[in-house]
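Just one chain is shown here, as structure tokens, and it is the form predicted alone.
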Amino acid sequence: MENLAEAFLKLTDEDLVTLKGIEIGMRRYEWVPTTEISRISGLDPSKAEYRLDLLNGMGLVARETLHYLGYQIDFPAYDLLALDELVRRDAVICIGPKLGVGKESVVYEALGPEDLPLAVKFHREGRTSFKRVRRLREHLKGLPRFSWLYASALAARHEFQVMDKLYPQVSVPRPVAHSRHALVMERACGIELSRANIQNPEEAMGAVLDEVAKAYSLKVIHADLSEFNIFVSEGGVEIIDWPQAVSTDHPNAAELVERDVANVLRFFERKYKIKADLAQALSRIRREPLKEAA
């Protein structure tokens, strides 16, 4: 979808209830029959068929004729349904251009009440390996089968819950709301660590490790930390992108926190020639006493 705001403004209330009818119907059907869409949406069959034809022409629904005529929605329609709910709840007042496209998300610039600068992150589970996603994401445990839309909604809810637990003790953007696969948060300050030229890199590295330690004390491990999801500004550092976060009780917790810290140390060594001991850094994160050398 090239322009999310434009597409949103083109939709009528009948378009939205039709899309919601397909969304609900997809819990039971791979391809939702027209009669079921009509029943769920409350539109009479002829009106439902008319809206479905228009939405199909807009690329917001897919149509398939098997033993019957059925419909599906994918991420473009799901984006619009999430945005509709966020607007109705006054969490988002207006939405602007894309801020970025990640491995498993698309992020848009937005404004909230009183022109509060926001970012709206639409999760896109499935951009990376399905097996890898299931192995690493705690919120997918115990689910034998699920659609990518549902998995993305779970990811957004998980990330919101993690950030809500961390904020404000840990320097993360303030979470504002979530709907379906969309997460609304205050916009991060500064620029990505990967693109910054820091005057005092040792101080910055220490600040990052301090935030990792604070999260760890709240029993949270980022599990995907790198120079691409750390923002730096005159006010300090801010860590974003928490959908892969796990508890410190996770079976792979030790491996994941070590990887996070190693990524941070490796970046500062590569760019700023700072050498730091991984074992000491991990002790600092876990607040463990250092072992005496043999």
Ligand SMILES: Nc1ncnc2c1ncn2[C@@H]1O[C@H](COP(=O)(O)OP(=O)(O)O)[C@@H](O)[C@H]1O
Second form
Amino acid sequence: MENLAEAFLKLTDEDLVTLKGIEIGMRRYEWVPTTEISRISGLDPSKAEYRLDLLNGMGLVARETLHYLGYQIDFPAYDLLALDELVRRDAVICIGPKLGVGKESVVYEALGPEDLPLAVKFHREGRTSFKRVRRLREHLKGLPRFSWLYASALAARHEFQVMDKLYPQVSVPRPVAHSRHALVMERACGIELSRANIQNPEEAMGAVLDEVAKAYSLKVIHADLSEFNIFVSEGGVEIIDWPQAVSTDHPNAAELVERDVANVLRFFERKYKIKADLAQALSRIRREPLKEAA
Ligand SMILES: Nc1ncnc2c1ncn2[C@@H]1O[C@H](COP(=O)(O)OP(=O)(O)O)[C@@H](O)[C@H]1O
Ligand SMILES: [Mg+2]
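Mind sharing the form predicted together with the named molecule? What's above is the form predicted alone.
Whole complex next, starting from this chain.
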């Protein structure tokens, strides 16, 4: 399914209750029997079968013949269920084209009430290998599809909670709503630092480190900070992509904040030839006196 907006428009209410029936059924079954889908959705069996055939043709449900006929959904249908709920709640008024594809997400442009520019981020846990959730993924491997969807929903909820805690003290897009694995936030201004050619790199670097410090004072460490997760514009900087954020009480906190800051300094040094001292930057963020060099 290439176009989310197009697929969404095609869906009828019966399609949606059928997909929801499978979603609920997947808590108990890897492949949800037709009878169970019909029971949960309240559609009579022949109607449910008809919808399931159509949805299967659209690539929104997978079918498996066991000693019964079973169905399951994957991310494309999960995206549509989340979007449907967000639209019903008036968090999203219309969804547009893709804004970006990240390591663990697909992000779409959208509009909210009063044409508020939004970004809708659909989490995709368990698809690529990446260190932050490698442990979780190992744990998920071989588990039913449901666990991938569930892990993505947990990631979206965590990201929403972190951003909600940081906004507006820290410059992050305002979080608007979340449903399942989808997070709605305001669209960030400008472009990613990785793609920008900025005139005042020193000021931008200072602004990023200030945001890191403010987050730290709220006990939050980003833990995946890089030029790809920082937006720059005339108005300043915004930091995105918070699902892996940890508390400053985390056992690896020192290492994680150091890695974040080192990534930022390395980027500015490589691209803009700015030399900055890591220990000094870190001590300012942690509000600790600088340790004497041994
Ligand atoms: N609020 C936003 N406004 C504009 N673009 C965004 C926003 N959030 C994400 N994006 C775009 O989507 C991409 C992926 O989002 P990100 O949160 O970084 O997820 P990932 O963990 O997949 O890297 C970003 O690099 C960016 O291009
Ligand atoms: Mg990112």
